[in-house]
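Next comes just one chain, in structure tokens: the form predicted alone.
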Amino acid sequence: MRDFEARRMKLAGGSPTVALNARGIRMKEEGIDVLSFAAGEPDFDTPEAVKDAAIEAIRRNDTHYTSAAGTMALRRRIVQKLREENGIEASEDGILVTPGAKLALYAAMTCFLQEGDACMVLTPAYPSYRSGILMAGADYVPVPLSFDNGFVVTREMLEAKVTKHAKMLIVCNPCNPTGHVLTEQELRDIADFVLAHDLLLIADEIYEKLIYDGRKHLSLGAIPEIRDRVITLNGLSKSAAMTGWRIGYSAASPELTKVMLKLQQNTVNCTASFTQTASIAALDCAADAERMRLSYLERRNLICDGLNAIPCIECPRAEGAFYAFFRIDCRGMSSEQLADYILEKAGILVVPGTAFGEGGEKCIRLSFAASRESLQEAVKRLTALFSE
């Protein structure tokens, strides 16, 4: 039988972080002593108010199709949230509620990229950016940032990688995996670059609630000059511990959203109705989000202090999100070799930095959305391993 897989799917490949998390689950099921820090998932329960809202919605038979774009009640609440918290002026017609923010990301890439286009990505970056670009038939153009200067982006870096085929730029703020939070100057450089080259901009803000040390989250979609060319992505997986609920959204101009709506109408139709109802409650759970943030801050300090005490490891304190992205200088090993070595010798599952593209060489990503006990044990094992 012939090979039926489309070429673009061969190029895209699977998700390395999802695969590694599945590997950790499988090892635990087999009784292997492994500490898994591969998944980007909160270890908190969904807030009670959110669960109650979903149960009540189901009991009143709120279990049918909604508008493909999402319920008006939820879209209005998102518009309010964007205006009050992000300074983004959106309308209900510019909101698309999706089963997870990843689908909103895929919709944006599929609807606006095609063969011959190029999409630029600040790297290290979430691996699904690259996969989605290739599945859309476009060319993936990494813009490598540097560990040594804290992964700061400049106009010069962007200009060095732009081509005449460039159509889109993807930015994650705060960044998965590096934890970098963009400054006002970086946002200005990005905005000026996008305007100069007439690009669409995808702003992934899924980690916006997780920022540390007095920093402030600034939204690219709030910059007046570029607001009509920005597609802001967000969701409730990280801020409300709702990964399994699959709830995300995009905010853009009504013209751009109308195009993305075509994909939703012809694929999933709509997001689960009762999940949308619960999401309104989730957007009102600021106290729960802050409680999680403070806990992550404590764990960040624990893991960074522990790793930095190991002579061959350099671990900057994440400015946002919940990942330690650290560099190991050990025996000339590559990022992949280091991850395999750590798993084999210490029973710790982590993600090699190169899974996130250029700029991740000799780096490791470890999610500190884990218990204090497991983080302390990880530090203990890594200290023993790299002290040999």
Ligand SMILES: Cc1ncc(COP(=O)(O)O)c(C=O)c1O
Given for the second form:
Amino acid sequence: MRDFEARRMKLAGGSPTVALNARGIRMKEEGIDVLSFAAGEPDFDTPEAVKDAAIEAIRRNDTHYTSAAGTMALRRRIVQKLREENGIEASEDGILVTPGAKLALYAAMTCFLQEGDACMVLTPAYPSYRSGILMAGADYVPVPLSFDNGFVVTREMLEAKVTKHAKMLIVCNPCNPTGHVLTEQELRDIADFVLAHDLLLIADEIYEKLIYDGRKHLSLGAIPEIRDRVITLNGLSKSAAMTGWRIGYSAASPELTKVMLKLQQNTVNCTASFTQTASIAALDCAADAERMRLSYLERRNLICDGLNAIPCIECPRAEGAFYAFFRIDCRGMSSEQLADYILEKAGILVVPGTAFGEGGEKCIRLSFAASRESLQEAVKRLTALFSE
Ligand SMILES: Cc1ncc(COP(=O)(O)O)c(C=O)c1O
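Could I see the form predicted in complex with this ligand next, after the form predicted alone?
The complete assembly is shown below, putting the previous chain first.
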């Protein structure tokens, strides 16, 4: 038989974090004592009010196709949220409700990138950025940031990587995996850069509610000079513990949204109807989001304090999101070797930093959206392992 796989799929590969998570599940099923911190998944239940809204919607027979862009009621609520919380001026026809932010991301890349285009990504970055760019047939151009300066981006770093083929820049704020939250200066530099090179900007804000130590989340889409060229991505997976509901959205100009709508019309058609109805309730659950944030903050401190007490580990306090992204200096081991060593010797599943691209060397990502007991046990095992 011929090899049927398209070249771009070969290039894209699968998601390393999803694969690692599956490995953890398999090991547990086989009865192996493994602590898994690989998934980017809240360990909270979805708020009761959201579940009730979905059940009521199903009972009301709210179970049919909706408009492809999403129900007007939900898009209206998202417009209000963006105005009040993010300073983003969107209109209902600039909102696309998708089955997960991942699909909005895929739509943005598929609809605006093609062969010959280059897409720049601040790395370490969420692995689906690279895969999506390659699936769209475009070139992936990493802009590696450095652990030693807190993964800060400057205009010079961006200018050093730009070519005449550049069409898009992807920015994740707060960042998965580094936890970095962009400052006003970084936002300004990014905005000036995309304007100077006439680029589209994808602003992935899925972790916006998870910010610590009094920092403030600032949206790139709120900057007036670039608002027409920003596609803001968000969703309820992280802020409302709704990963399995598959609900995300993009906010952009109506012109850009119209293009992305074509992809939705021709693929999934629309996001599940009752999920959309429940999402209106989820957007009203500010108290639940805050309760979860405070709990993540406490667990961030627990893991960072524990890991920083190990001499060969440097674990900066994540400014946002729910990942510890730490560096281990041990016998010159690479991040892959470290992750394998940690799994084999300590029964702890973590993600090697290089799974997130350039800049992740010698680093490990550990999700602290896990129970306090498991985090304490992880610190105990890692202390024993690296104190040898
Ligand atoms: C940075 C980032 N963007 C987007 C997503 C996709 O989220 P979802 O498709 O669950 O809305 C994730 C999930 O892990 C993520 O970490």
